[in-house]
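Form predicted on its own, single chain, as structure tokens, below.
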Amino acid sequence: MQQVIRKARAKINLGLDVVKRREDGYHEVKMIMQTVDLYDELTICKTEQPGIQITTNVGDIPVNEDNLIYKTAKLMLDKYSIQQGIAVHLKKVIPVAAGMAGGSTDAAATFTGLNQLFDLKIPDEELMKMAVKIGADVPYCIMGGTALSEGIGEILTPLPNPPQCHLVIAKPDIYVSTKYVYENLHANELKHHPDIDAMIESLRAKDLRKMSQQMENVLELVTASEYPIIEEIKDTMKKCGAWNALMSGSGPTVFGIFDREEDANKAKELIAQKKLAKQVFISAFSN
């Protein structure tokens, strides 16, 4: 085998709670992660020359050792004493710095892609243990589907997949610093926490409407206060018929859950018309 092509799927947070800030500065979380049918594409090839080459269709993405694809490839090549070089072309579709694990899912696709390309036969559980060294979201991105994420994001419990629906995903043209959001949350002083357990019960009951109504993201306390456009996008989606709308991760991406395709299309058109977001997608849950 000389080449593999991998889809690197984005994630959204159906619910996100920050339980506490630990003494070491890390935050303990409790969140429901969900992959969606929006993905980057990685083409990974063996090369005659040793080393790691990365190309991409987006100009402002680093293609050196700062890229998580590069870090993952180096970890794998070194650990398994692979002398051959690789070339990776990243076709980027997931918005950058969007709260959708775009970099983490590209790293996950690199782990699974190199495993296949060099016929290493490493179980996913082993890949996921290695992946923590690259980033807290990377193990989940290897697993995919619906999962409860705890600890700093590395403790994963598979959950039942939600019933299918129509998603509108909108990324406003703003940059949000994840570090800033967590530092300004003051997690140990929070008076209210999202009821993640109730959401899990609704998922188990296959009641998507009830689960949608229970969705909360505690990080909105910081990001939505700083950037009112997030609430404006959420309100626009709800007025168009969304059961609910929520910010994903630390933002700024907002997604809405729709029962009817025509309502989802109407929301997408209205968000674009009002210039609330630079990138708007219609998507769906992915296993």
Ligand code: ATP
Second form
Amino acid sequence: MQQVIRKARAKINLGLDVVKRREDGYHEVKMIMQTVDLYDELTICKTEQPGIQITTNVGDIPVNEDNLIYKTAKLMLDKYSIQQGIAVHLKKVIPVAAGMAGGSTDAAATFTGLNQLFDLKIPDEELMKMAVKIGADVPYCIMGGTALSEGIGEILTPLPNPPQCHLVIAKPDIYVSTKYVYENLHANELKHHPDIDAMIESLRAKDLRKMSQQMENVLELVTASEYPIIEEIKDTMKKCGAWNALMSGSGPTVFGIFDREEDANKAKELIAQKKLAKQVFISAFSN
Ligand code: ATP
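Next up, the form predicted in complex with adenosine-5'-triphosphate (ATP). The previous block was the form predicted on its own.
Whole complex next, starting from this chain.
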């Protein structure tokens, strides 16, 4: 085999709680992760010369050793003493620095892609153990689907997939630093926490409407108070008929859950018309 093509799907957080800030500065989280059908595409080829080359269709991400694809490929090639080089073309669709795990899912696709390309036959569980070294969300991105994520994001429990719906995903044109958001949350002083366990019960009961109403993201306290556009997008989605809308991760991406396709389309149009976000997608849950 000379080439593999992998889809690297984005995630949203149906619920996100920060349980506490540990003494070592890390934050313990309790999040419901959900893969969505919005993806980057990685084409990975073997090359005669050793080394790792990355090309991409966008200008705002590094193509050197700072790219998570590079870090992952280096780890795999070194660990399995692979002499050949690789060339990766990344077709980026997932908004960058958006709270959708774009870099982490590219890393996950590199792990599984190289496993296939070099016929390494490494079980997913082993890939997931290696993946923590690249980033806390990378093991989840290898697993995909619906999952409870705890610890610093690396303790994963699969959950039942929610019933299908129509999603609108909108990334406003602002930059949010994940580090800043966590630092300004003051996690150990929070008076209220999202009820993630109640959300899990609704998922098990396949009651998407109830789960939607229970959705909360504690990081909105920081990001949404700083950037009013987040509430504006949420309100627009809800006025168009969304069961609920929420910010994903540390933001600034917002998603809305719609029962009716025409309402989702209407929300997408209105968000674009009001210039609330340049990147707006209609999507769906994925396994
Ligand atoms: P998360 O949801 O995990 O916080 P994110 O969506 O906020 O992730 P990314 O899209 O992963 O953020 O990008 C954050 C930064 O990581 C980018 O600004 C970029 O410099 C760097 N980066 C490294 N590799 C990649 C990659 N393959 N794709 C996108 N960004 C990358």
